[in-house]
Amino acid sequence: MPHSRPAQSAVGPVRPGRDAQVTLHPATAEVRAGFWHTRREVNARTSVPQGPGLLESAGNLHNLRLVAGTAQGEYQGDFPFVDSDVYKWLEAASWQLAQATPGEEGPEGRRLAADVHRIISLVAEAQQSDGYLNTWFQIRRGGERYQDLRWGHELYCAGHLIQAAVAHHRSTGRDELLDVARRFADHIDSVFGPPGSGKPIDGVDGHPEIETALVELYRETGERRYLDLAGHFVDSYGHGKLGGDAYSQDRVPLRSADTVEGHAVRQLYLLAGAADLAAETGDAELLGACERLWQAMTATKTHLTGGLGAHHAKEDFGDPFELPNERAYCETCAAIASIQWSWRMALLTGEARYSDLIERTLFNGFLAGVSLDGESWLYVNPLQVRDGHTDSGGDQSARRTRWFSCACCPPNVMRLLAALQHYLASGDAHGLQIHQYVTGSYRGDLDGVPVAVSTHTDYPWQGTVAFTIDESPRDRPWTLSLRIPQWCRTYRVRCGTETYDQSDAPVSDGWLRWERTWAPGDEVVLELGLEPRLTVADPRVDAVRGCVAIERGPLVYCLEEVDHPGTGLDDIVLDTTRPLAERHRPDLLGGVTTVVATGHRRHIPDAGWWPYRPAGDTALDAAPPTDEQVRLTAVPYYAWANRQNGSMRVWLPTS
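Return the coordinates for this one chain only, taking the form predicted on its own.
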């Protein structure tokens, strides 16, 4: 496995150790303007600050006070994992605190810091003397511990607590929450272990999550036993300890699995933990399993949006090429877990395809999960809502909802957006790699010598990305590597006074690499072709056979009822003989580029009381498209359901 030493310690959720067997290390990045800056500002000013109030009204904080003995009343909530929502919010808030310059936080930053301190104090008060903490079991189950590992989520909640603690420590340097997390991790390590270890429980949680957390706690503290415990948990799945089914990742050991299966979020969190272990231990078999399962997932079980999960029942992946539209589950948390796993694989291997999937998922399957104003959410992300669909909102709904009874997704979105800069760039001994394009800066170093690049772009609305070298050693060449997205068919690059296209600036493994002895002020301008395009699926995807989707750059597009009044979307047929046109609409959905297309409205004769007929019965056959043309306006999928409830579709039948 490749090996490089970290160039610079970037603040973020994944920090490979100095001896980690990885190809790349996260580099420091900053988002200063543009698309993702806007989305992060909404997260920082609206979503994250609302967290404490929402957690208060849902009862999460009340439950911690019950355990701490500072409140009276009944336990609130129907699930054993409600503590995890508090911890995910703490992680999001901690990454947000890392964005502020000390002494320049402003009133909003000071309020956020005060909320974080108050909730950390509450968590510390609720922790038992031996380190255990789970309000469900301490209250609803009378102090019973680890008797329902399949459904109890005790280690899952502990994992999110540990990740919040690592985030808080990395962002602020403070130890309060890290001390709580270490006490809990030490307690778990004293209880769980393999046969012969002298520990009483040879078991594993029904919902993986603690594995990545323990690896990161090892990275933060240097305590090897946390890494060893994570390895024990990863290798405990697939041996019948949870009943032997795919839902709990217990049907087959990960090392011998040939495809992703079962509950999508459980599978992806487990694989992220396995990737972390492979990074720290050099376990080639584990890396091989991760590569094999990622390939199987992307080739057969991933929606066009990057969404994952075909089944509402058990939040399951489904079978290969089982990718429905209106019944697509595509849980927002699954999109987040996919990004987390793919980033770890990008660092492990250096391959651009992992960041290709990150980009697709970020712009589509993930971002659709939060409204443009940051105040309502989608738990599931279908690719079609039929005409006449009725839905009152809530969990598993196709309507945006203020909060959920199972509120795993909103604080999960908050923490990813707050830490987004961590997923943008990497460094190695040879230079700097730009994985995602934003207006801002990227910084790494070469054996202690800093390199820094600033960028300006209106991506994804325009394809031009301008890079300026800000810092560089004058006597040493290094490589600036730019990811050319998988969807891109044409590109040009200007370096200094010379311009190249794809014929004389070839891509290698998804990377366009420029090695130079750079000087401050040197410029590179990348131009990616963003022409609207039609996409078809593998013919084995039955749900969309005979259909196309509209894409432009990294964005998947959809039709919404609100843009086509009086025209049922289920009756639309796209005319593929007419060109697609793009139109920037600063007045629409916060400013988007739409794609304008031509369609026809089908007039299907009434078949009577029975909608089936003999093949070849042309009298009752669905009428072909008429000359009644319809102007179609497609909007980015991430922005759907932000104006009014109505029908929507991504995949369109063709004439």
Given for the second form:
Protein chains: 2
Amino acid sequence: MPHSRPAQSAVGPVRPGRDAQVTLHPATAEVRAGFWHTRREVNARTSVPQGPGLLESAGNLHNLRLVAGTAQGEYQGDFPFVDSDVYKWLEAASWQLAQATPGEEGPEGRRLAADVHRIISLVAEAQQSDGYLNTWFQIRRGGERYQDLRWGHELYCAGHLIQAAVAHHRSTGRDELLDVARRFADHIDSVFGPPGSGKPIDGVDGHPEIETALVELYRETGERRYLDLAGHFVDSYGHGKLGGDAYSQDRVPLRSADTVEGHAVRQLYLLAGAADLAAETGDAELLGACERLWQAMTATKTHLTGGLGAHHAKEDFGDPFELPNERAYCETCAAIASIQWSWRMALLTGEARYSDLIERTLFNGFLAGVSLDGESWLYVNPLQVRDGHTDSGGDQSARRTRWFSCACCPPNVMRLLAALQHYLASGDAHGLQIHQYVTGSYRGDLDGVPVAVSTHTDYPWQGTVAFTIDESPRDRPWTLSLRIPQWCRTYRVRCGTETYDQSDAPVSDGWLRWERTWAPGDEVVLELGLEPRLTVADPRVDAVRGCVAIERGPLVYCLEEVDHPGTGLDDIVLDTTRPLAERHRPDLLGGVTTVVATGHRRHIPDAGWWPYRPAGDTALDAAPPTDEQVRLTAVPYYAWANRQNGSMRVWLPTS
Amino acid sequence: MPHSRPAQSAVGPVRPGRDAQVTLHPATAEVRAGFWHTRREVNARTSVPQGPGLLESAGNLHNLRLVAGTAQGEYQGDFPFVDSDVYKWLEAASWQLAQATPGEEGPEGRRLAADVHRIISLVAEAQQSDGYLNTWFQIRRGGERYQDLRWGHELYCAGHLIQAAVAHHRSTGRDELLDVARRFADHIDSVFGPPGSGKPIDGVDGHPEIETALVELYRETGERRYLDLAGHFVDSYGHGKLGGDAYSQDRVPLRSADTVEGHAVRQLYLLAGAADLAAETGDAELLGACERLWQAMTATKTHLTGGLGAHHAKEDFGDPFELPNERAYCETCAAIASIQWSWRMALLTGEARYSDLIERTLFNGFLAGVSLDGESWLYVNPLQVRDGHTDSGGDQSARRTRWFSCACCPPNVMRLLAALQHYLASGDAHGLQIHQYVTGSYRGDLDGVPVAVSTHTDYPWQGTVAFTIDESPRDRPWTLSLRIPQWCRTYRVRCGTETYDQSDAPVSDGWLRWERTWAPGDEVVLELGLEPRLTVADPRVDAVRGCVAIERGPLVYCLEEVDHPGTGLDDIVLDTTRPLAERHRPDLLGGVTTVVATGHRRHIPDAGWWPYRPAGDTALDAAPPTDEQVRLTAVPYYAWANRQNGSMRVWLPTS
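What would the structure be for the form predicted together with another copy of the chain, given that what you showed me was the form predicted on its own?
Zooming out: every chain and molecule, the one shown earlier first.
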């Protein structure tokens, strides 16, 4: 693996050290307008500012006060991981704080800074003198510690605290939360270690998370022992310390695993930690395991939306190609974890496919998790809601919910959106790589020589992305690398009189690499063909046999009942012989391009009391579609369930 | 509804009173040889005798001794309903005891009688002086009672105790368990009642079961207040007393419900109780609700196997037509509950379709729950196990298990098999109705005049059922009614020179009704066409789009990996143009008729890391089957997982 120095020092998550064994380093990007700017503005102006109020009413902050001795009453919340909601919010708010120029925060920014300060003080007050902190165990379990590692989430919560502290320190330069996190990390390091280390507990948390956090703490502090402890934890799974079940990642060591399994978020956080560890240690075996598992996951266990986790019952991965629609779990947190892991893999390997999956997940499985107004959420993200659906309510509802009893997803969405600019671009000694297309700017450096590119695009509604070189060394060639998305079949790129398309562009492994001596003012225009398309699945995906999905660019589309009143969505057959048309609707769902298709209604004869019939019984066999045409309006999947509750389908029968 | 008097006084479950508003009364049947005789012999000689040892090692009996003060130690078991396993076993053993002629029990029968006596004594010793009995609450909850009706299962356990007591009393004429049950029922009747009744608690159990039990206790004792209490409980659901959720049957009152919902076993036990109540009270509204819900259940929420319950997460019904294969829950107990409810509906209405569903469920979704040797069990009954399946172990494993941590299913199977002869035939003033075909005899009476028929058949392997009239009044015509199964397209029936087939037989609503003045020695031969057939589902059952299932007679078939070594079952396409052949294999699985079909192997090209492709991409689109033929051997679904663990499919793709 080529060794390269960091391209720059962006304030964001995942900051590989100077000696890290990565192919690419994160580059700074800024999102100034367009699709993701709108989503980030809603996050910054609605979701994040509402966090403290929601954490107050859900009792998370009250629990910290209970521990600090500044409040009276009962513990609130039913789970031992409620502290982590506070930490994830602090991380989100910290990344948000970094985006205002000091002195120019405005009243909203000052209020946010005050909230962060207040809540950090609360966390610091709640911490025990030896560094331990977990309100559930301090109150509900009488101070008992580390006796229930399988379910207790103590190290998981510590991991989120550490990530928040790293974010706060990187964003503000301030130490107060970092000091709290270090005290807790030092405490954990004094307790956990392998046999012979003199540490009393050779255990690991049932929910991975602290591993990736400890690597980041090492990056932020330079303390090698945090990295060593992360390594100890990553290699502690799979040896029966947690009872040996797949759910807790304990059935088989990561290094010898051949597929992803168990609880999806646990698996993915562990893999993010393993990738971080491989980056800092150059551990080729661990990297190889990560590559193997990513391949197995994407090829056999990933929904079209990038969603992960097939089962409700244990929130876990299913068997290969077991990808149900209505019972897709696809937890919003799993989409986030997938993006986090894939970004680390992109930096490690330089391969574009990791950012292909990130793009697909961002625009679909992830973004569906938050409403357009930033005020309500989906914990699970099904690909189908049937006609006649009876909603169970609760966290796993197919209806958007203001907050959850297990509120892991909302602050997780907040922290990803607040840090999104750090997942968009990378650099190495040879140039700048644009992974995701936004209106804004990207900055890298070539061994200290800055390069900068600004962009303008209406992506994903339009396929044109216009780049302007803003800064470039004179007389030194470098490579501008543009990711050609995996879904994209036709594209053109031009600079001045030079033009390429899919037949002759210098593209390999998903990267269009354009090396030249760039000059400020040079313009590059990339045009990605976005025409709507129909997609089929591997025939082993039984759940979608005989069906197609509508996609356009990076977006997966769906039909919603609200656009087809009185039409049972489950009685519709898509006419694949008729063209798909697109229509941009600025009025709809904050402005979306819809795809208009033609369907036929199926008239299903009354089958009496038994819905199974002999094949060849023409009265019912397949209930062939009628001539009755139905105009179908497909909307982007991410925007579903923003108008009214009702049925929804991504995959549509074709006969 | 016509009123008729009981045809006879069979010793078995569901004994409608003399004034019950039922169309048919249960008739006595005896199973002497053939398919169900074999299964019942295994139950009588292996499953039931092993019960006490399993209840001992699982701790159920120990818990009773703890309460009785005759043992020391910790409570065993993780659920508040472990007592019910003991009661269900006592019910099974009691029905078993009834089948030996007194004095001719043999050593096995004497051992069983001793076990029953011993365990009844234990139950009696454990009962508190005021009649209350629940080991979980007496020990683990410090004697607290009825404080957690939603989860506590106190009345559920009481219901199973009452059913066991009724069975024991009917079978042996002895009072000792009935006395225990009546004391508990009297205690419950003193505590539970509507507002204004002077009873302290206006509540109901989160798990229905006591309702049907109390109706049977009324039938056994003549005490009207047990019937009234059952009515109070049935109408207590759906009014928010349990929090209002569908899971506990509390979202909507049964009388106004329009589909089955929530936890499948809870729903079905409640419906069995409602049907019992309608039988004894003539409550037409309640009967109407039962008929409406049965129709909704069978038409939209029943798997091909008769299995019920689509979801693992809450063991509940899914949406209409949400009938997954690999994640079908289809709990064995739900199949049993469906049979119990449907039998009550058959007696109430006289309609054959209820026994159609019973037959389908008995031969498939129910029978799969117990291994051929009677020693291991399936809690859930999926219709597919994928190639590469990773089994989670535990109660919900797709592998047969010796006993479960929640062991509700095994003793439930035992009690149904031990009482199976009571689900086979009925009588009214006009004749005898044969619902299920076995080798044995059926007895009814016509207002006190006995009629008897003996039968011989190799059903379900052969379609011929030969009836001989053994007893009949001279010069008085009566009707022998034979159920023509819903799946059956061709049949013939003859008596002497009189012959009918499907074109001219006097069949209506599923009953072939043959009225004549029968004489002892008359012979009737029914021949049901059993040729193997392919079955399709309503197109709204998305899970099986583009697939067919193989059936033969009442049996659903499946492919198992063990019969197709090295062939990935998920890569097979059934060739529907080739004939199905049948082959009886006395050596296989205790003797089964297999169905031999032709398939083609699909060669799926390596799709890289992403299993979705543009429609029309001929390299992958549908991955058409090759010319490589594969001989497929389908075995009856009930017999799967009796040889080795591996993949299995009921529904097979056709292209």
